[in-house]
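Given next, in structure tokens, is a single chain: the form predicted alone.
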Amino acid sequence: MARVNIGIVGGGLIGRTHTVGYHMMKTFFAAETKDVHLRMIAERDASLARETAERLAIPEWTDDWRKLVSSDQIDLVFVCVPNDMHREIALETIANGKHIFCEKPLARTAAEAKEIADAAERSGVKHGIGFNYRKAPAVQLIKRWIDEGRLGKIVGFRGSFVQDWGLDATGALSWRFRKEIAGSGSLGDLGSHVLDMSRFLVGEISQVAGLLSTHITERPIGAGGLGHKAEGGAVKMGKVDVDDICDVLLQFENGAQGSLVASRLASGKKNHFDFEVYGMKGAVFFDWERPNEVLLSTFDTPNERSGFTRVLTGGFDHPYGEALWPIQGMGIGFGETFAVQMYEMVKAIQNDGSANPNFRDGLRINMLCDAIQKSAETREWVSLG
């Protein structure tokens, strides 16, 4: 297998999360990644560079992501740094030739989506996109089921992902509150991931109508992340741009019909992230905060017997149980779906294959967001072409 060399750009939450992956991938497909190293991490913070280099072993740091992007040491680069940052690095990681693995979303609107997207496919880059969700052994088991016509012709999808951490009013306005950094807020941030489900399972979007609504339209100016709260002393105050939910309808090319939520606001809700699948044959339904089994309903089982059984994912029967916990009901975490995703970005490069989902898709989710966007301002449904 070619060597890969892997450079992160972000020592934020989710650049550490993607180390996890690597060190879990390192562990859990041992054989296939042994020629893969993650090298040097960039942050513009130089202490926290330092810092995260150091605790997790990674041989360099630089506070200059320009020269993690060019070196020769570098065969794939993460881009894990807020949205308005994707299009800059993507373009100059793509223009030195390096393979290119973004966070989602890929960019703020489709225009910078559609721009980087047609760059990677000109330059020959293999390129992925993090949604991670679709890693988990339990999404690709549904996927599974719907491709072997399980539960027969798809007629419906519900999904939803809300949190609640928005509702504290005092949390500082970080970007994830400023369209000019973000796009837009609950929609491109968790909305994102039920518009990619939804493709992933049930097939293209050709309309949407949306629903969107701002409840906390002030925060206090200050550089806390998520969750985090504004410095004491004299508070200033900044105006919140995005959305705190959004709700939306969804038609299917193939004649399906679906919903979305998602919310900041949705009190006792942490990380809230369940879907269902609708068929004529049968049912599913799958909640992230069990990640490691799905109910199944199937129209042919007796009445007696008819609902929803519990099936417990996991082992050799099941996707990735191979290479993960080898036995059903063992379980899974948040970590797991980055080594997976790691894992098939660093397959695609070594065996010259496409990454799943890539650019397309996240331009794609851009072009739906967008779409909502124009929704919810004109009270209309907005078609996709």
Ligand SMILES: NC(=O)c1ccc[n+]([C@@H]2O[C@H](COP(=O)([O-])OP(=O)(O)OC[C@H]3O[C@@H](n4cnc5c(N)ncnc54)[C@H](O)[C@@H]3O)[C@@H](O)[C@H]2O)c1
Second form
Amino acid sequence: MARVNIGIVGGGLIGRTHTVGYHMMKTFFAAETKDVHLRMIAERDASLARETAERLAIPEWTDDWRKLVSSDQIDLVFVCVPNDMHREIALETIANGKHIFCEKPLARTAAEAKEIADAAERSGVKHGIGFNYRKAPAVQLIKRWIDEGRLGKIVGFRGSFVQDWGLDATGALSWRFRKEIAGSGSLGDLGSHVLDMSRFLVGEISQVAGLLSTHITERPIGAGGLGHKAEGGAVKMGKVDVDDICDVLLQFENGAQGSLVASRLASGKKNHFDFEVYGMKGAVFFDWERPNEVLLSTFDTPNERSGFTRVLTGGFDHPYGEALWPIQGMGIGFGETFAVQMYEMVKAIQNDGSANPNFRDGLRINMLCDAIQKSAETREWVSLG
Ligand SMILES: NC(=O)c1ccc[n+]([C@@H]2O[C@H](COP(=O)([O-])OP(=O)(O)OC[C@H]3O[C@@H](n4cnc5c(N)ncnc54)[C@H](O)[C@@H]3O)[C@@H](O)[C@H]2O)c1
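The block above covers the form predicted alone; next, return the form predicted in complex with the ligand.
Once more the chain from above appears, this time first in line as the rest of the complex follows.
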């Protein structure tokens, strides 16, 4: 089995989550990943890099990502830094012939994403993108049912991914509130996951109509991730130039229609990602707050028993059941989706296959985000080729 030495660039929220995914992968997929090793971390905050490497027994650390992406010791690079750095790091990683996994969104704009996706495809390296919610066994089960035709022709999709940390107006003007770094706000951060889910389950999206708004228009200047406070009681304010809330109507190529909402101002909602898919023979409902279950309705069920039935996922009959927990309902969480995601990326390298989703999907999501922003500006539907 081919050696796959992994390097992670970025030690923030999602860099840490990939280290969790790595350790879970080594446990759940032990035999297939014995030659896979997390070898190096690059993080611009040197003390965080050192501390992470020491704590997790990662052999090497650096505060210069170029050292990681050019190291002979590294075969696969995970890009886990803010969106403005994806392009530069990805292009250099690809130029060095290394396989690459990039966090979502692939880039700030479709133009940047196209440069990255084209470079990856030209070079022949394997490329994957971090739409991890696809990897929940419940979502894979829904996909299986749709592909088997159990829901009939799909006609409708509704999805929402909403959080409430943005309601704190004293939260720092972190990179997530700055267009030059993030590209967009709730749209690219949360809406991109819903767009990916809808494409995965329903099909390609051909037209969008978007409505975006920003309600907290300035915030204290400061660093930090999700809702971190500005340091030292800073009072200097900076402008928020991305969306807090985003609503979108979706037209799919196959005739289905749908809608999505993404928001950072949804009081009481912490990491609330749910969706419904409606077919002519049945429907499903999934709520990430209950990641071990799918609600399924089939229209031919006699009236006295009609409605949604709860199917508890996991165990041998369901996707990933052999590898993850052996009994239904034992518990799937955020970490498991990262374990499966990393495992599938490694398998794409070892078996000379394709990662799924990959940079082509990432590009399409960036194209959709651009189209949604254009639609919100012009107040007109925007078509994609
Ligand atoms: N898949 C998901 O569910 C999910 C969730 C959160 C974030 N993300 C994505 O992950 C990426 C990172 O987000 P995050 O939440 O971890 O952000 P974060 O702010 O928590 O962490 C980013 C880290 O990158 C480091 N960094 C910045 N520039 C760097 C550079 N040039 N070299 C090395 N390190 C550098 C920062 O010091 C920080 O530690 C973003 O693209 C985001 O959209 C994905």
